[in-house]
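Form predicted on its own, single chain, as structure tokens, below.
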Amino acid sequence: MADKSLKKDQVKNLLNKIAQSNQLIAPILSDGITLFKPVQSGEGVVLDYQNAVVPPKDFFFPQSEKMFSYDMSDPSWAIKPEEGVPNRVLFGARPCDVKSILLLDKVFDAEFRDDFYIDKRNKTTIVAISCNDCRHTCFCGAFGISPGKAEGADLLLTDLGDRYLVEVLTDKGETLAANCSDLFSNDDGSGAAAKEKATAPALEKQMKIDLEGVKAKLDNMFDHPMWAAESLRCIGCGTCTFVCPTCHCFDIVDFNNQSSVGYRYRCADSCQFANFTRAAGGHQPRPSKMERTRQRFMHKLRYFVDRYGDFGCVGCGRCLEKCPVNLDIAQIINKVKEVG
């Protein structure tokens, strides 16, 4: 698939075009911060983000999710399905947020498929930015994910200054180009040695995190003091859940306003919450802040490779940036490697 230029002076356009046809996500200031919403056109959308404050994951997986409804008058107690989304188009993801997409694939989209999930990822087209800069807290490339690259994006825009280098990667990507390929030029060759130039600060500026042995020391670590003594500082707010892109616990719950209609919900839930493990009986079998921090970061370093074969973060840096306690996965990382 031949690599495209866009002009910057096209990319209102582009969007505008984009959003006569598609529901269109897209990265807009928010009361000062940048979040991912809904928008009608691409007034307002900005592209120099490094990275919004919560990710896009909500667009696939959400905080709340009402799944289907109910007729308690009904003697069959007649399920109604709620309606799927439109066909939209995710623009401005990140690679990191990109790659916690195909992460969330492992878990809804494989061994048990969630229709939910699935219906909301096929019906969706991701064109992700390369970074050319990053946060002080980024770390991506400690597994493996490049600022220039977005494997699981449809199109990959990289910022070369007065244009847009446009990578197609999937047929997805395909039609997206070619129904705006009146706002496209073929890229001259040029694109590339560009990009790569472009992209460079990015991975330089970050975090240089050391992985090698992490997961092989986890493996014996279980009970290890170590986890007493960090989760001392842990104040089990989840914020570090709710803002990291690949964390997907939730519960299910039902509701009705006292008439014959109820509810089935899906909430995103956190496992540093004191009653997410607790069964209806009332056993707690995470009873202290030193069972649920350990739960965490075994899940992101261990299990999580045990079941699927790959790491459950993408070094994105928001929990280092908003746990009120600095009680970060880097961190944590670190302090494996230095334990005997």
Contents of the next structure:
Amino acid sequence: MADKSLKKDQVKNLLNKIAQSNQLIAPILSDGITLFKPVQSGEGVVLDYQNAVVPPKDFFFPQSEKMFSYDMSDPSWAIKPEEGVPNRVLFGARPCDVKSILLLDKVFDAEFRDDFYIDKRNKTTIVAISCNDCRHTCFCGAFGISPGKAEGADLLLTDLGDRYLVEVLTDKGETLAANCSDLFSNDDGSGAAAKEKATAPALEKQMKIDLEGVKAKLDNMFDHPMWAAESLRCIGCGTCTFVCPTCHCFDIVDFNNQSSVGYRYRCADSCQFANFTRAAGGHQPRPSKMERTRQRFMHKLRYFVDRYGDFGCVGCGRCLEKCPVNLDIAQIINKVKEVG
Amino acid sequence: MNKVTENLRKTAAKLLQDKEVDMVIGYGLGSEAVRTQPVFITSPDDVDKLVWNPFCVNGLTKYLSDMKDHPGKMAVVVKGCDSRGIYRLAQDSIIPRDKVVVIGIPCAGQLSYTKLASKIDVSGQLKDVEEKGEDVVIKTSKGDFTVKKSEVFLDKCTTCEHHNPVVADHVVGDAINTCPTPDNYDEIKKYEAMSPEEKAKFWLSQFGRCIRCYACRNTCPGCTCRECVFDAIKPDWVGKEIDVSENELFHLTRAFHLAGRCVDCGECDRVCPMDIPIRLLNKKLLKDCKELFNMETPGSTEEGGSVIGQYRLEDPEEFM
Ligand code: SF4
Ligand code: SF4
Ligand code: SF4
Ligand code: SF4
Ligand code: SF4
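Next up, can you give the form predicted together with its partner chain of this protein, since the form predicted on its own came first?
And the full complex, kicking off with our chain again.
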């Protein structure tokens, strides 16, 4: 489908229209920070934000999610599965966050098929928005992601000042655009050039990190003393992993309040927590901060490549901005290149 | 290089050379201009990694607890507020006072990374910092920036009780003579005046967004339990599930565990990635302890002791 154009003053109408027949998830300002939330209408949606504090990952892989419930007083002891999600539109996701969902697909929708994830993924249409500006911690370019492209999105909007350029990228996107066609006009052909200009500042501002040779070097760095040195300042919190759009480790827990009813849920877990790898009997394969710090960076920059052919980081910059002790993945990448 | 940094390096080098300590925990340059990172110096040859500037926000005393089994003596750099953590750890028998050499630096106030990043380009490397009256000039590889200090101080520094460390074996830098601005708890009074419904609405919305990363706990010099109640699996006192009720239980439990023990270093508040105003809870407890039990800020003196851990006949009991 040819590129479309959406007048700025029509965005709210578009959001309202989407919200009529879908669950709409969009970035809003909540007590001073930008977060993705389900919203009833276009009211309060912010599209000129620079990266939400936590990524929209939560809507595909929630930090906590019920898997099933049961009632043992029911003679059949039937397991009650959870209901799936309604049709949803994730609106205003940034290119890095969209790419992270493609990476999560490799984990949850490949060799092992995770029904919880796949249900949400199938029922969600993703409307991405290009970055005209970015945070000083962004470095998506290192991973081949660009502020003006959003592989994995169904529609891509770019802010061109008085209007949005709307690119239709998939069939799902086409359906959504067709349903809202009264709000769009056809792009007059100037969109593509205008987009390049609009997104240039973000491209210019972001950190330039070169990953050349990093993976090959890491292949031989399992026992490098660098990990111990860097890990000393880590306080073993879950900040870096819980704000990361690609981290996907979880724990499964049964909840039963000593009654006949209960449920099983899963919730995000962090490889930075000491009890993450503690096994029954007390065995602990990652006994110190060194192993845990190494694991995080190795997983993103080496193991993920080995397993899925792509880096497990999208350069969103969240972990380095939020880490309380400035354990900065971009700095680590540069150090890996420097050390002998 | 500023005088304090120079003297700090000399002090550290001497401590390491004389084998009085085998590690010095301090601040080093960070990956961005207005950040520092904790560094762990074990050789006199490495003391040049130590710096002192207005970006030394981290509290470093908690590392002493992490390394309590470290065989040798350790030196740690503290500001006024962090120095109270030294007495906290000693009073809680986490680490004996004589295992630690305290390098105290009088501190006029630290600048917030978040506030600075919203005003200037912080992405360069730091070249120099100069204080010019009300302003600070931050010289970086991406340019020089002049910022009004009062606009970028950490909130806690505007009501700092101890600019000069309460305990130090070595003081580096000149004592700060500005009279501490007493905290009159105006902000807390605003929350106290809310109706229970308003309070619930405010706090449940704050707790609701907690991601349970435990950065607040992990950075806290008062949170030193061998097994934290939130990590316990059997029984799981607080469920791992992230929802507003479990989160509330987490926050209120943690607040009670710190009641009369929190040294008001503000670290939990600084590290929270979700900007949850944890400090309001601690301040409320501090205010109550001060008003009801005439307690000084915990960690201010060597003796101290916790309000919850002692009993006096004259303790108020109007709530009983
Ligand atoms: S690297 Fe930083 S954010 Fe991650 S666990 Fe360590 S201290 Fe926390
Ligand atoms: S590792 Fe850090 S920069 Fe990379 S995707 Fe995760 S949060 Fe973003
Ligand atoms: S509270 Fe006081 S001692 Fe602590 S950082 Fe602020 S000014 Fe320095
Ligand atoms: S630091 Fe903030 S988000 Fe993390 S557990 Fe503490 S209150 Fe929750
Ligand atoms: S509760 Fe917060 S302010 Fe109090 S001692 Fe712990 S980290 Fe510091």
